[in-house]
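The chain below stands alone, shown as structure tokens; this is the form predicted on its own.
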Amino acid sequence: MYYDLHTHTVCSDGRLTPEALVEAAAAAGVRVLAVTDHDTVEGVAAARASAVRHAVRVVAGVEISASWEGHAVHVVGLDLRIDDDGLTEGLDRLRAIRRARGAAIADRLAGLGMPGAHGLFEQCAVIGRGHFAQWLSAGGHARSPGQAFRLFLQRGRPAYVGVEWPALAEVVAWLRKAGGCVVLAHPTRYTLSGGRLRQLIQAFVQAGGDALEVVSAGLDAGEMGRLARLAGQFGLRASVGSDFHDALPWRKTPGGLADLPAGCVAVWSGRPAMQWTEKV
């Protein structure tokens, strides 16, 4: 699969520049490859300058966080006009959203006797728990970053702080606007009843979304047959994406994905801005 839609930078929570991220999908074979920051689009630039050495083409994104009835999913918005003064007022209001959380958080695991996670807002403008994971872990709070939000940033542990996205509609709508191709993310992560995913896509759908992310990095075939399906189903697009943060034993690099199973409409499908090209 030459595609990999969802992938993230240091300009969030990933650990590659976007130049290396760049570098990594072109040498796993990679040719078209979206940045996808949560909350920001400052990685696209870089990328697309670097994609010039690479042979890959680079599709403008971002992930963004929506509420749907008291549930928290993720949006990829592909093939943006960055510009656009709605999506801009849009990330803004998201990345305050952050900063409010994230300095609630710091002050939890201050009172906790772990001073200090404030100063990771001088590392990144865009700070979400992975942030604070990473940071709990390398300073011996916890062995892994996973077991981080397990012991402190889950729902219902001491840092946990929750927070009201913007509604789905409304997400949709700023990408639309901006001339994005809308994908509801990783729809088998939200943890719903399969009656309750499909409201979940029924209402995506109702708010004008495009695509389902059908194929995603640890998915078995069952799995991407069964969003195949439902993409068919309500009448939406399929995209790829392995949700790339950093290289890890068992996902060393971006890309790597399965191709879309038969009878799926790829999201690329009449954008020419994110098909494949011998020339990019």
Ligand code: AMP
Given for the second form:
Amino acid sequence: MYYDLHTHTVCSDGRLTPEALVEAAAAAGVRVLAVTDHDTVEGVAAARASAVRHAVRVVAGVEISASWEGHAVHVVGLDLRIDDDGLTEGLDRLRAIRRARGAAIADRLAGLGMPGAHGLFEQCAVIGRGHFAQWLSAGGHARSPGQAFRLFLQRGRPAYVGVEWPALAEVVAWLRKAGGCVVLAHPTRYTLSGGRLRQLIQAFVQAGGDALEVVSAGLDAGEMGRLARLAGQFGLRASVGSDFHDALPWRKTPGGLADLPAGCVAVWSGRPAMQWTEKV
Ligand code: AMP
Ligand code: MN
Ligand code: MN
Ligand code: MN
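Could you please show the structure of the form predicted in complex with the named molecule, as a counterpart to the form predicted on its own just displayed?
Okay, now the whole complex, with that chain kicking things off.
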């Protein structure tokens, strides 16, 4: 699969610089790479500059946290005008929410006997739970970042701080206004029943969403088939994204993604800026 339309860099909670991400994607055979950091478009320019040296097309993207009926959901925007005023303002708001939440998480951790996480703010422009997970793991408070989530950071655990992200409809509107293609990210990860997931997709369609992320790392053929059918039923296109964050599982992610199931309309169809050509 030449396309990977969901990846992260050090500009949010990924581990590679934009330059290193482009290089690794090129080595893995990716030809069209969307850089979709959480709540920032900061990495796009550096990725573009680096892509000139590789046969890779970089799509300007972002992954925005949104609220839908009490759930945090993620919306990916692709092929955006990243200097759009409304988008810029919206992302500023998101990062302010993240900083306030991050301070509250650091306070909770200090209260649990793990002081010092406030120092993370100096290193991270877009502070996320992934940074706390890495910090906890590096400090010996958890065996791995994953365990740090399970012990402290996920909903129900003692350093979990819930926040109200902007509403789903509002986030979709920002991305549309910035000319983007709007994708509901990793629909199976919201721990919703089948019926509730359909309601979420319905709300996403009504808000003006374009596509479901049908192929992503870790899904089996059955799950991808189910998402492909849902996309078809709701008249949505289909996207492909690894949600890559780390260098370690790289082998399993970009370039290693499955093809879109038969019958899907690819999110890049009709959008030349998102298509691979020999000359990029
Ligand atoms: P945030 O947007 O700051 O609330 O953090 C969400 C991010 O944390 C996701 O994009 C993942 O990168 C990561 N994440 C969420 N849950 C887990 C988990 N259980 N294990 C490892 N990483 C996780
Ligand atoms: Mn992340
Ligand atoms: Mn996500
Ligand atoms: Mn992601």
